[in-house]
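Next up: a single chain in C-alpha cells, the form predicted on its own.
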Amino acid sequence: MDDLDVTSMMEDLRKRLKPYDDPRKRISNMPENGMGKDDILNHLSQYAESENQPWKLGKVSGAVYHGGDDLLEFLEKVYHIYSQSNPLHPDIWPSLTKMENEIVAMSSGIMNGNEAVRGSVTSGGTESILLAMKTYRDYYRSAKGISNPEIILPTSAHAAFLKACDYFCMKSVFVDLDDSFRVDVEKVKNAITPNTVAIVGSAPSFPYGVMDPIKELSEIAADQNIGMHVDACLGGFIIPWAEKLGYHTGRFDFSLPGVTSISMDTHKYGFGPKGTSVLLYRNSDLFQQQIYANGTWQGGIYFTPTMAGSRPGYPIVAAWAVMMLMGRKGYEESARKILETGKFIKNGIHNIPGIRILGDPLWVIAMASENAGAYRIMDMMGKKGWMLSGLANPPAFHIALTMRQTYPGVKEKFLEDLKASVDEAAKGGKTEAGMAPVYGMASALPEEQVRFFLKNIVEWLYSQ
C-alpha cells in the first residue's frame, strides 16, 4: 500500500471516527468558569441525535440489543435511584450484593446449574473472559503444578481470549475450524499437552454465529481433567430458548459434566445496560481463584471478586431489574422474534446470486463473496447507512441481529439493500474508501506490521 493510499484511508477514517475534530471547537483545557447546564445538555443532545439514528433505524449490527423507548425510560428511573452506589462497599450498599447474587442465581438457572454454582457480575464479556482464564491459570498451578499454562482456542474464538493470554502470560494454542466453521474436535484432542489448563468453545462464535461442538469438547475436558469454558456472551440469553422454539443447537451448559465455566452477557441479549456480563463457575473451588483478598494492607482489609475495585452499582441494579422485568417468557418472546428474523434474512440471502452464508448460523449471519468482494459489498452497504462488522480469514462481514431488526420493514430493507450492494460491487461500482482498505491491509501484511498500524490508529483516536 503506497503513501497515497494510506493518506486517503486515514482521511476517510478521520471523517468516520473523528467527525467532531474541528480545531475551532476543540476543548484542550478545563474552562475557567463552568458551562451552563442547558448549554451542556444541548451539546450532548446534538451528539446523540446524530449518533442514535443508525441503531434506531435498525441499521447497526449488534451494539444496541433492545433500545425500546419503554425499556430506556425504565432504566433511566433505575439510574436515578442507584447512581451513586458502589459494590466495593457492601456495608453501605448491601442491596447490591443481594442483587448480584440473584443475577448469578438466575443466570445459573438458565444454564442448568445447581446450588454449587458460583459467580459474579463483571463489566462485560472481555472481563468475564479475562477472569476465567486467570482463574484456570491459578487453579491448575495449584492443582497440577502447571507453570507454563496453555489454552486451546478455536481460531474463531473471541479476541478477548488472546488478550487474556497476553495479560496473564499464557500460551494460546489455536485449532482450525471444520467446513461448517466449527472447531475441529479431533484437532482439539491432538492439541492437548501436559500444560493444557482449559479448552474454549463458543456458543455461538462471534465471527460466524455457529455453535462449536460443546458436548464433544466437554467430554474431552472431563476425560483430561482440565477446564472447559463456554463463551456464551452472545448466546446466553437466546440459545436457552432456541430448542424450545424449534431450532437445533445442542447442549452447551452445566448439564454437560465437563463444562466448568460459562460467560454470558447481560448487556447484549439480556438487554441490560453497558457494561454487565455474568461469569459462572461450576463450583466454589474455581471461584475462589478469581477473588482477590488482602488482609495486611495498611489501608485496611481489601477484597474484590472482579478486576475493578470501585464499580458502578447502577449497571448491576439495572441488569437485575431488566431480568426481573423480562422473566423467562419475555426472553423467550424476544428470542422468537430475533430467530424468526434470522430465518427470514437467511432465506433471502440464499436467493441473492454472488453472496453466500458461512456455516449454518441462527441470528449472527456471516457472508462472503468471491466475485463481488465481501469488503466492497460491506462498503456499499455502508453508503446505504448499514453499519456491519468486517471479518477476516476469509474476507467476510456479518450482521448480528437484535430487536431493532425485528421492527416492521427493517429485514426487508436489509435484503433489498444487500442485493443492490452485491450487484453494484460485482459491476465494479464506485465505493468510498471505508474499511475495505483496512481489512485488505490486515490480510496482506505480516501480523507485526498490522499490530503496529492498529496501535497507532488507537493512539490517533485518543489524541487531539
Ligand SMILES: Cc1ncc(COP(=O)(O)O)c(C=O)c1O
Contents of the next structure:
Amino acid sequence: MDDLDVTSMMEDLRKRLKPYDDPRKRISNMPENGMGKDDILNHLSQYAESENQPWKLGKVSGAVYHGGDDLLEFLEKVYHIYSQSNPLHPDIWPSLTKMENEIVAMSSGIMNGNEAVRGSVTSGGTESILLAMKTYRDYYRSAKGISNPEIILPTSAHAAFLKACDYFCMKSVFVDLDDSFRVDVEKVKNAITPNTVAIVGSAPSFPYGVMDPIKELSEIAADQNIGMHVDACLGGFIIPWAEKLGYHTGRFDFSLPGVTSISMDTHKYGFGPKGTSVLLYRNSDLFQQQIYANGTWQGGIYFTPTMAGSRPGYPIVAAWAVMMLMGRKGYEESARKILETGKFIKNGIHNIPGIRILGDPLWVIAMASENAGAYRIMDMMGKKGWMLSGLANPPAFHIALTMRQTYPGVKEKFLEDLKASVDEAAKGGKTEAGMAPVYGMASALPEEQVRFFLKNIVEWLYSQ
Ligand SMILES: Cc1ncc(COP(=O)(O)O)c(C=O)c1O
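Switching from the form predicted on its own: structure of the form predicted together with the named molecule?
Now the complete complex, all chains and molecules, led by this one.
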C-alpha cells in the first residue's frame, strides 16, 4: 500500500468517523457560562437525527438489536425512576441487588442451570469474558497450582478472550476451525497441556454465526477437569428457542455437565440498553474467584462482584424490566422473526452467483467471494448505505440480523443491493470507502505493523 493510498484512506475515514471535525465548531474549553437546556437538546438532536437513520432503516449489522419506539419509550420511563442508582451501595439501593439476582436467576433458567448457579450482571460481553478468564486463572492456580495458565480458543473466538489473556498474563492457544467454520474437536484435544485452565466455545461465534461443537468440547473439559466457557454473548437470547422453532443448534448450556460458565448479553438480543451482560457459573466455588473483597482499606470495607467500582444501576434495572416485559414467549417470538429472516436471506444469497456463505449459520451470516472480492462487495454495500462488519482470514464480511431487518421490505432490499454490489464489485477496481480499505490493508500487512497502524488510528480518533 503506497503513501497515496494511506492518505486517501485516512481522508475517507475522517469523513466517516469525524464528520463534525470543523475546527470552528470544536469545543476545546468548558463554556464560562452554561448553555441553555434547549440549545443543548437541539445540539444533541441534530447529531442523533442523522446518526439514527441507518439503524432505523435496518441497514446496520448488529449494534441496535431491537430499537422499537414502544420499547424505547418504556425504557425512558425506567430511566426516569432509577437514573441515580448505583449497585456499589446495596444498603442504599437493595432493590438493585434483588433485580440483579433475578436477572441471574432468569438467565440461568433459560440456560438450564440449577439452584447452585451463581453469577452477576457485568457491563457487557467483554467484561463478562474478562472476568470469566480471570476466574479460571485464579481458580486453577488455587485448585491445581497452575502458574502459567493457558486458554484454548477457537480462532473464531471473540477478541475479548485475547484481551483477557493480554490483561491477565495468560497464554492463548489457538485452535483452527474445520471446513464448517466450527472449532476442530480433535485439535482441541491435542492442544491441551497440564497448564490448560479452560476451553472456550462460541454459541454462536461472532464472525461466522455458527455454533461450536459445545457438547464435544464440554466432554473434553469434564474429562480433563478444566473449565469450559460458553460464549453465548450473541446467542444467549436466541438459541434457547431455536430447536423448538425447528433450527438445529445442538446442546450448549448447563444441561451439559462439562459447561462451567456462560456469558449472555442482555444488551444484545436481550434487548436491554447498552451496558449489561450476564455471566453465570455452574457453582459458587468459581463465582467466589470473581469477587474482589478488601477488609483493610482505609476507605472502609470494600467489595465488588465485577470490575467497576461504582456502576450505573439504570442498565441493570432496564435489563430486568425488558426481561420481565418480554417473557419467554416474547423472546421466542423475536427469535422466530430473526431466524426466519436469516433463512430468507441465506436462500437469497445462495441464488446470487459470485458470493458464498461461510459455514451454515442461522442469523449472523458471513459471506466471501473469490471473484468479486469480499471487501469490494462490502465497499459497494457501504455506498448503498449498508453498514456491515468486515472479517479477516479469510477476507469476508457479515451481517448480524436484528429486529431491524425483520421489518417489511428490509430483507428484500438487502438481497437486491447485495446482488447489485456483487455485480459491480466483479467489474474490479479497488476498495475506496469506509472500513473496507482498512480491512484490505490489514490483510496485506504483517501483524505487528497492523497493530501499530490501528493504535495510531485509535489515538487519532481520540484526539481533537
Ligand atoms: C460472540 C461474542 N462475544 C463477545 C462479544 C463482546 O461483547 P461486547 O461488545 O458487549 O463487549 C461479542 C460482541 O459482538 C460477541 O459477538
